[in-house]
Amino acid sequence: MINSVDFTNKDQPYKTVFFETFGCQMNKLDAELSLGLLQEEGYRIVDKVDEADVILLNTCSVRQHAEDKVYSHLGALRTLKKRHPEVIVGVLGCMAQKDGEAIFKRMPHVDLVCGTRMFSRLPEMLLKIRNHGSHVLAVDEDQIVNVKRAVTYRPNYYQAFVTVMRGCDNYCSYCIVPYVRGREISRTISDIKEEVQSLVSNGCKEVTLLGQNINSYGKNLGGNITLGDLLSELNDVDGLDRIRFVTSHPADMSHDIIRTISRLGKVCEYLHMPAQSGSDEVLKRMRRGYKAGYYRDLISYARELIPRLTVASDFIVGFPGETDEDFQQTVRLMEDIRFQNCFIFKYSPRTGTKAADLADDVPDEIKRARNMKLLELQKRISLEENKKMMGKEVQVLVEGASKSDPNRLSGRTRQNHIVVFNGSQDLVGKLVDVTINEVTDLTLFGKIFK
């Protein structure tokens, strides 16, 4: 959730807007630009639902917690619809996208379904609803997105998403994605190029690329043009500090695209390329397009080009036909690659994936197991490499005070570890040089160097 905003239009029929984000971090940005849009159509930001004239929950599919969570969230607000007629509640994202017209069947207080392509047409969808008093579903799969973004909002001054593309070709077997996300569409160099030169005027130090499928970025583009290209050009933006990208997938991660990166100083050494399995078996019916050799390969030539470079993954446990040497061969793989972290995740099927017409044949409590064993095993690794920083000096950005000491500050070095250290208000959004004398498996501690 974005914290409350101060809008000057006062004449605006809906004034406050509770806005609350689910899932991934293209999410994150969607609500950044649906608020930005609020906001220039005169709306206010608040942090508590009973003060909302408006209450929108942007939503995620990827897994059926991720949903049950939002219709928790939904049945609790109907009291206080019945209290509120007037109180517009809608959602929006993924789940919008997924279930359409049936999320009024379930939750008929609920105003406003909007999917993934049509927050664009948020304001005037509010005042339509706001006129007539009728239920509105937005869920074109046609609609292309294109919000001219206000740069001037965002949740860290410093650090700003980007998107470069939206959608996925993949079609991963267990993945709903690509059916609410849509197909792969690029933005051209020059539009992304100008928001970012946007964002560094307006204090902007860092910029996270964003796509589904971020390292086939530019195949509608034509001229043969790559996220190697992107990355270069926006490696020449006076003022910018840093450069990340999220998130790839193995099999269009190319030896060039790493190249490029191993040249490019703004480039942070950084890879968030998830796995998701270390049996090739797994990997097959997961239509993953790779074999766990391949990938193994791929991290091994990206380290040698790129020294420092660490590595994130995401891993799901007990998908359909997964056998105890399957599994075995994920906690290999985990331990031969030694990520800095993992997003570890039970297989739940998603209606409509092919994955969802294989028996879901793996029982829960093995999957909980499976699923507390690679969690434990991460832990323990992301100690082991953690302790490897002790008495090193590392560059930080400085992003503000700590969530877990607000007298201390925090921020993230380019291998995205997070820094906790003693300083003062006056560094935030600056790059600082930080001596690590203490580790967890989450975190490095530190003091300043002199």
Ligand code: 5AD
Given for the second form:
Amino acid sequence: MINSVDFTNKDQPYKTVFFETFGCQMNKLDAELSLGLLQEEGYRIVDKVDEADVILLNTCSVRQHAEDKVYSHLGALRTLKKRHPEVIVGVLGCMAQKDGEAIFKRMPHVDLVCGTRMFSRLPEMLLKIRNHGSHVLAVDEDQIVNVKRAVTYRPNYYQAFVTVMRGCDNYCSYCIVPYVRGREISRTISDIKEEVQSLVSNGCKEVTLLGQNINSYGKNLGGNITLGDLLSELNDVDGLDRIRFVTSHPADMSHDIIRTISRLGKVCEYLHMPAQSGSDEVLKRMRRGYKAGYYRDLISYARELIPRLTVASDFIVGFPGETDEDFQQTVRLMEDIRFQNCFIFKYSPRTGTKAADLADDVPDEIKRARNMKLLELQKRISLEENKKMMGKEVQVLVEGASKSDPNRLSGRTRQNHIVVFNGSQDLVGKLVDVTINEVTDLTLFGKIFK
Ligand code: 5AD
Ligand code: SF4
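Alternate state requested, the form predicted together with the ligand (shown: the form predicted on its own):
So here's everything in the complex, that chain up top.
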């Protein structure tokens, strides 16, 4: 645990940092905040490990595969650390929170293990390691994360993620998040609004509000404050064009919030609201707190009020006890709802969660086959839905050169479709109208409409 060390020695010999992030958008934002902090301390960010004085891996624990990747990266750093013992190697984020001390035992060349609520103290921890040559373990769960945002360190100036709440109190039976990210804590509306205003005055056009369970925003603030109140306040920020928010939990998504979204012009017509399964039996064992019928009704209500709404979902296949019939119900839900996009995962047991007590009894080849089946189904639905966009005019926020064709531009519609079209670089960060003339399952192609 970090303790009373003299951190006044600011004579900083470490100047370059290599930073790699795994996992969700919340992790990416934590990376951004950490790097902003380190830059203010005089660090230069490098993109090669062998140019770095400090190597930091910001980790994810959501599935075993995510952890295996980090451990293999750490293993590969052993030789570098032998050659350059002065280089600091740190593990941050969810896996650091979960495995704590055990990381030092498994990977003795690691100097720093810093959990999900401690990264605002990175500069002083690095100084401690340098001054004392000792390991630092910082995994205090009760800390409130309070990082002053360096608006200057952002991947691009026209978009930003903004954390509105941290942690999760839902305890879905398969999920490690409440154990690694702690209890739900919401930031106040005034804090968030101030941050958004400062982002907008630095050129930001679109904010994506982040929370592991964003529909329960405000619960710990008192005074019946809801996500709807926050969205209404942010809708009034001059100069801001678009507001997105993720991730929605169906059980906490009220009709009231849907009504609020439908009347706020800046809130985009896109919901990422994971269903996880279409089977009531499986949903019950997952402790999701709703049935498939409730999910269907919620989407119908939202689509009635917000006609252009697109919906994305996550699904887990091969959850303990998932039968063929359970799986067919998931297939039917996907066919009926017609999501814009789905993220599909094979169940991965996480030690410490409730589901880890259930036998992981669906064989891996069946998990793989179900995963493939849902991916193929979603691909077909995405293509059919995208074809309906042919000839339509859509508003696009231009994000930069297209990854597949650097001579063209790429951006997103309000409904979160990716659109590729010809145009000059000076359009980056601007809103343009594009007419769609070609589609694939993943991308819309078009021409700027004049
Ligand atoms: N195994 C597989 N997928 C999981 N997810 C969360 N926990 C697990 C797990 N133990 C998926 C859920 C969640 C997404 C972020 O990751 O679908 O919505
Ligand atoms: Fe992974 Fe969940 Fe942590 Fe995000 S919050 S990095 S998904 S474990």
